[in-house]
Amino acid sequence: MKIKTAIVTGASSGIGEAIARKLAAENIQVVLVARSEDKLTALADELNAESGAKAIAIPTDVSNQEEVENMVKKAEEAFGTIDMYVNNAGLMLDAAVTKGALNQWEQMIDVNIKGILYGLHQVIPNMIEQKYGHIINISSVSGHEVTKVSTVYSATKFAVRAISMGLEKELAHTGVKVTNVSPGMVDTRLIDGYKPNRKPLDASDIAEAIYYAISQPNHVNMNEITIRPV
């Protein structure tokens, strides 16, 4: 049986790290992608020591198209075909329009939207050719709802959902699946400084949901998963 390979962006911490750990534990080869080389290398070494699957670290800024292109080429050279691409890398910065944080808005647009599209552009043609693949886009409940402090961030996550919905229709009958995952508050560094009124989700909760989606039979596509704290 062929061992599958997944690329996970934003894999150096939080949800991305949890996803990588879960996939490796399930004997899926993992390409760890983020900007932090030290964290990625340490995680790759740990996963290779603990699991039967192989993990490699490829430091990449997903907002840079050339770096994403080179990353996917290196991943294919290492493992051959890419079976899953997890678009997890994201930024949540000052998002109220009245604050006028233009630089931070641009960073969120570059990572949260362009970063997703650059990765999709690289992996989808081969997935269509091999008639198999799974795209997992990490959106947010902020892509369903907008607060007075989330305007621009929510706009980027609405865009992620729109990309997922349209892509699912574009890829119908190709064998390539698309799953959009919208987590609520998750206990990661993104919520530093926030005071949630309920216990946040664990990053591993999101990883388990993603593994459930990718474990479905070939004829089943989990298009949308929304995960909220109780």
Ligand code: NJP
Contents of the next structure:
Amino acid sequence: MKIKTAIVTGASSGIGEAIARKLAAENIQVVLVARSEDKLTALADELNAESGAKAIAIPTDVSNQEEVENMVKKAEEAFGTIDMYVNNAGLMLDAAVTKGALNQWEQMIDVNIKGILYGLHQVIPNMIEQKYGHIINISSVSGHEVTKVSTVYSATKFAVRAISMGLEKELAHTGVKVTNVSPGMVDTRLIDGYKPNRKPLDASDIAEAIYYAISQPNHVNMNEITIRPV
Ligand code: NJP
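Given the form predicted alone above, produce the structure of the same protein in the form predicted in complex with the named molecule.
After this comes the whole thing, all chains and molecules, with the earlier chain placed first.
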């Protein structure tokens, strides 16, 4: 089976935008999800003009369960079944516990953890029923390691990896695959203000790795990908 339709969250910039571009270039229909309607619409227009695949924009705050539910319903109305769900929307804010930025911790927990669970809750039942689908969860190398400034962000990304690990076991024998992706530094607005000690990856590097994972034969489930710059 081949992926025909994908929902990509956080598609208005950075890694999500690169994933949407790659999938559309490979003739996969894409549902573009984020809060910035203008950016999503401009990207959908561009992809519809340039690629053979159809793209639609559905502005959504992934930390709002009702909005996620409505978004998936609209996506299914537009494209029928959803084969792939890319949980990419995420925030990296002030994360040291000693800095006490409670509001920013709440936002990271709501978007990076709850946002992922709301999407999974919405698409997995249909994927199980159709015996086919691919979940991509974007964690981080911060989901493997913790620094003194990454505590809360890392906690959310460890949680993403835990969700991927549990889900892979829950979905064994269903035909639905799960891939957890842990990027190192990638050149997006997320790292504005950081001084990388290596040249960051391009967002397209992550998109290529994801396309490799979804291009494997049906019996192969590529569960974990970690990508760092050289
Ligand atoms: O960042 P950025 P990246 N509801 O800021 C969206 C992980 N990662 O591409 O809503 C819906 O360009 C936001 O859209 P908008 C990282 O943790 C990165 O680098 O319009 N969408 C935008 O499209 C994250 O999980 C690096 O503002 C919401 C997107 O999320 C993923 O990669 C390293 C939203 C963020 O795009 C993509 O981040 C690493 C909401 N409530 C992991 N809130 C790295 N760049 O170095 C935000 O290890 N968005």
